[in-house]
Amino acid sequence: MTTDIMVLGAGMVGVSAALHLQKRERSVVLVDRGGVADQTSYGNAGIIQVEGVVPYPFPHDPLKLAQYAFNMLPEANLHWSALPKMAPWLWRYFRASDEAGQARTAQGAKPLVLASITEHEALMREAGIEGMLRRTGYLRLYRTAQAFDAAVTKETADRLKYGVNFEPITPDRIRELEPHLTERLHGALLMPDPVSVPDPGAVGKAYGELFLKRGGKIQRGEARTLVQRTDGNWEVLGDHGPIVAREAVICLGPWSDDVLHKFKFSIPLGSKRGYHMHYSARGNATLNRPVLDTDNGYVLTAMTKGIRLTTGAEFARRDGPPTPAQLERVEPAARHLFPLENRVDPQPWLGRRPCLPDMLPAIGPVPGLKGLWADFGHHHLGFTLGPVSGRLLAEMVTGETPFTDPKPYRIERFQ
């Protein structure tokens, strides 16, 4: 099979890139060893985080560092056995998380984040699923005055610097918005601008169906077989034979560095693992919007399958066996917060968030490898940023004027 361009990886980032390239009259083959939106794109909290301009920094506070190191906080779980391999990435992540680094990341992320809902809306309209958008925002919950006041102070500063919108919420107002929360809380922050969906995997699959409807092809194949042929074209081995293209885009999330290393291109890509579980709700209990338990680092979201509990970050070997300790730790707190009943899934779901040290994605050409492009490393915002990243990538590939300066996302910034 021969095509103009192949996109390696059929998650939210890959399928979005394929659609935007297709719109620009490129023939596109989407290649994945599994199905569309089966990995991290399926298992997230379902929020399109238009407020997510400010990154998730690595802590610099000595007390918090110690708590992370000894797994004293449920929001993080460290595997000491993974440290030898992860240490170089963690060190760069730590260095990029100082005040100046956070400001650089926020300024770099802002053009992508602010356009994220608009780009999703466009694809949803075309896919006929715009009704899946829930325009309710989400709540960040606080149990103490100290934590609440600190959050208000931080968000006030972020609003001044980056335009992030928020609204402080009293306990009475929390009960109005979410009457089935069963725990007394000191306060909350309503983040009114983000939207959410009840099934992020279904959104990705709908985008995949749109791609097929418009003449695209989806093939099973192994991205690690990617080679550049003597004629300059790119080739991977598919289930039905070689797939050949003039250009190729790496959208493999946490596995992207496996392919780049083949071509002697080193990239400091790490991963933060995370888990989710679905629960039935007791009686007629409902959640009207996602809620973030800031003390315990998990999110509850009403999904098609039930109430989804999504955990914080696990620092572990990317492909190591599941160790859902965080889920076991936070489930009692979640049951105290909301009337969860039975687990719905037979086992916890495990996903991997691809993270570069500065918490910005890599979007653009890979230096020294003509026709090879990067679109990966979206950390916690892959579902959010997939469509807008696909647009920027497609504009660069086809020689259009990019809607924003792509310099902050160039992959060679780590060389």
Ligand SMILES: Cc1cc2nc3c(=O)[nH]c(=O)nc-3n(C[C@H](O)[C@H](O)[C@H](O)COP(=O)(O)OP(=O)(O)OC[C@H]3O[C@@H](n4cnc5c(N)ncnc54)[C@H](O)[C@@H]3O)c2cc1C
Contents of the next structure:
Amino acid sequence: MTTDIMVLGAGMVGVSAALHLQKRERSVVLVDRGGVADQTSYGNAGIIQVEGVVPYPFPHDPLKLAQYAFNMLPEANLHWSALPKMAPWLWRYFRASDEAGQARTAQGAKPLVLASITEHEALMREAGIEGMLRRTGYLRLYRTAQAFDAAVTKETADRLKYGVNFEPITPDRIRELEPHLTERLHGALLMPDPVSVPDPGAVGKAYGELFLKRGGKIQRGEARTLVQRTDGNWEVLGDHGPIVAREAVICLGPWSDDVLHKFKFSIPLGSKRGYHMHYSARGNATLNRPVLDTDNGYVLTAMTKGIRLTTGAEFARRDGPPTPAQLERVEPAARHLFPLENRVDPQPWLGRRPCLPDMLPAIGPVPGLKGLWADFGHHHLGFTLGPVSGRLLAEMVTGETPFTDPKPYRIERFQ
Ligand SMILES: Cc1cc2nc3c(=O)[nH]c(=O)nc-3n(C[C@H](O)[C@H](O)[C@H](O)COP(=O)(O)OP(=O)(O)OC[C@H]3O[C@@H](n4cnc5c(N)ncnc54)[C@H](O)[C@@H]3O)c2cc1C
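Since the one above is the form predicted alone, can you give the form predicted in complex with this ligand too?
Entire complex below, previous chain first.
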């Protein structure tokens, strides 16, 4: 099979890139070793984080660093055995997380993040699933006056710097918004602008269906077989034989470096693992919007399968066996916060956030490898940024004027 362009990886990022290339009249084959949106893009918290211009930095506070190192906080879980391999990436992530680095990242992220809802809305309309969008914002919950006041101070500064909206709310207002929360809290911040969906995997699959309906092809194949042929075309081995294209896009999320390393292109890609579990709820209890327990770093949100609990970050070998210690650790707090009943999934789901040190994705051509493109590394925001990144990538591939300056996302910034 020969085509204009192949997109390697059918997560939210890959399927969005495929749709945007197809809209620009490219013949596109989407290649994955599994199904559409079956990996990281399946199990996230489903929030389109338009407040996410403020990135998720690595802590610099010495106390917090010590707590991370000794696994004293439920928001993070460190595997010491993974440290030697992760150290170079972690060090760069740490360095990019100082105040100046955060400001640079926010500046870079802003054009993508601000367009994220509009770009999802457009694809959702075309896929006929616009009804999945819940325009409720989300709540960050605080148990103590000290934590709440510190959050208000930080958010006030962020509002000035980055224009992120928030509304401090009282315990009475929390009860009005979320009558089924069972714990008495000190206060909350309502982040009014983010939206969410009840099944991020289903959104990815609906985008995949749209791509097929418009004549796109989805093939099973192994991206690590990618080679550049002597005629300059790119080839991977699919289940039904070789797939050949003039150009190729790497959208392999946390596995993107596997292919780049093959071509001796070094990229400091790390992964922050995370888990989810669904629960039934007692009686008619439900949540009207996602809630973030800021003390314990997990999110609870009402999903199609039940109440989904998603955990914070696990620093571990990307493909090492699951160790859902964080889930076990936060579950009692979650049960205290909300009337969770039985676990629904036979075992916890494990996902991997693809993270570049400066918390920005890589979008654009891979230097020295003509016809090879990158679109990966979307950190905690891959569900949010998939469609807008796909648009930017497709504009660059087809020579259109990009809607924003792509310089902050160039892959060679780490060389
Ligand atoms: C617990 C958790 C909660 C999160 N919550 C949110 C949220 O609320 N909002 C948000 O915006 N983001 C969230 N994220 C982040 C988001 O899920 C990711 O950034 C996003 O899913 C990454 O998408 P992707 O398409 O790059 O990668 P993936 O979805 O992982 O897709 C990569 C694809 O590549 C394929 N692949 C890999 N290797 C090969 C190979 N060798 N050959 C062929 N195919 C291959 C895989 O099968 C997979 O389909 C969360 C993540 C986690 C873990």
